Amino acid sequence: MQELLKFAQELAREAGELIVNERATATLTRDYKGGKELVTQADLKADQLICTGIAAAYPEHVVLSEESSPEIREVWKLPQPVWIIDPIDGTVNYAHGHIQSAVSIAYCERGQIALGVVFNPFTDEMFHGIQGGGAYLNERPIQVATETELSRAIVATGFPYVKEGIEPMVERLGKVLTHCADIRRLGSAALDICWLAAGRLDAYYESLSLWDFAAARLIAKEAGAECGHFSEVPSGIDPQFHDTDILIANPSLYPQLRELLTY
């Protein structure tokens, strides 16, 4: 696993260098997947770099990528190891010159997320976690914050590109703002969850895609977070891969927030 970790970290750094250079030296081309979701040429180039690197080193492995292979489903049932990647998590931030964007790489084998790497090249922060081996930021151990009072908690979330059916989200947001200290919407789910792992945030909730959270969820769990959902997970779906109504918080706040957010 240490060999895989080193490989993933090196890939993340290479992809990070690419996206930093693309923004600094090139005019970003912009397209919209489904007419809604922003994608730039840097997303596609970083995706190609990571996928090519994995194929060269581990040709028998499967790659689930937001940009090049988003159609893969039920990765926990695949017999081969699976890499789950998001070349730029926080593309809107990236395209607007913000620094809250990251490369996310997770490794799954035998139906378990075993390794996660999230790298922000704009701040040179490398988060990683190995199943059963703890969570780290730039090789230093991290752990979740110890806040126990919901009224003092800083909670992060995000909102979808598609705005239909947004009313329940706004209602939940109102509950959180009423009962918690404040809310953050930073624009990168992977980094939000890693910030929670590092104690910078107290909780996080949102519906996502697997590549947004696979690596960061493991990092948060290894940092002491409780990871679950505030609605029921459908039968037949492994909860660690379920992407709807995700809730991550320290063990004290998790049950309080779950009760607050449950439909």
Ligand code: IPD
The other form holds:
Amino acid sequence: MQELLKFAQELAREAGELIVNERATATLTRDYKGGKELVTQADLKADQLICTGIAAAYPEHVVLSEESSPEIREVWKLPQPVWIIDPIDGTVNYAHGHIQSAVSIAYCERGQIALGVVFNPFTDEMFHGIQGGGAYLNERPIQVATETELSRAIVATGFPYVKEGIEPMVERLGKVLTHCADIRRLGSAALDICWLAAGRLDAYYESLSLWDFAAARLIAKEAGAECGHFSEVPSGIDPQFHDTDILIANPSLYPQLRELLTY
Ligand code: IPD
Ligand code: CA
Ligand code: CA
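With the form predicted alone done, generate the form predicted together with the ligand in the same format.
The next block holds the full complex; its first chain is the one shown before.
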């Protein structure tokens, strides 16, 4: 696993460098997937760099990437190892000159996320987690915060690009704002979850795609977070891969938030 970790961290750093340089030196081309979801040439170039790197080193492995192979489903059933990639998580931030964006790389083996790397090249923060081996920020162990009071909790969330069906989210937001200390919408789900792992946030909830959370969820779990959902996981789906109504928090806040968000 150490060899795979080194490989994933190097790839994330290379992709991070590309992303930073692309924004500093080139005019970002913008395209809108489905008319709403922003994608730049840096997303596509970083995707290509990562996918080429994996294909060269591990030609027999499968790659599920947001930009080039989003159609791959039920990765836990595949016999081969699977890499799950988000070349830039936080593209809207990236395209607007913000610094909350990251490269996310997860490695899945025998139906388990075994390794996760999330790298923010703008702050030079490398988060990683190994199944059963702990969570780290720049190689130092991290732990979730110990807050137990909902009324003191800072809760992060996010919203989809498509605004149809936003009403229940707005309702939940109202509940969280009423019962918790405050809300953050930082624009990168992978970093939200890693920040929770590092104790900078107390809880996180959102519906996502697997590439947004695969790496960060393992990092949070290894940092002591409880990772689950505030609605039922359909039978036949392994919960660690289920992307709807995700809830991550420390073990004290988790049941309180689950109750608040479920209705
Ligand atoms: C998005 C970010 C955002 C979340 C969205 C994601 P992208 O990913 O993680 O925080 O709210 O749901 O789609 O498009 O920047 O890779
Ligand atoms: Ca993403
Ligand atoms: Ca992305």
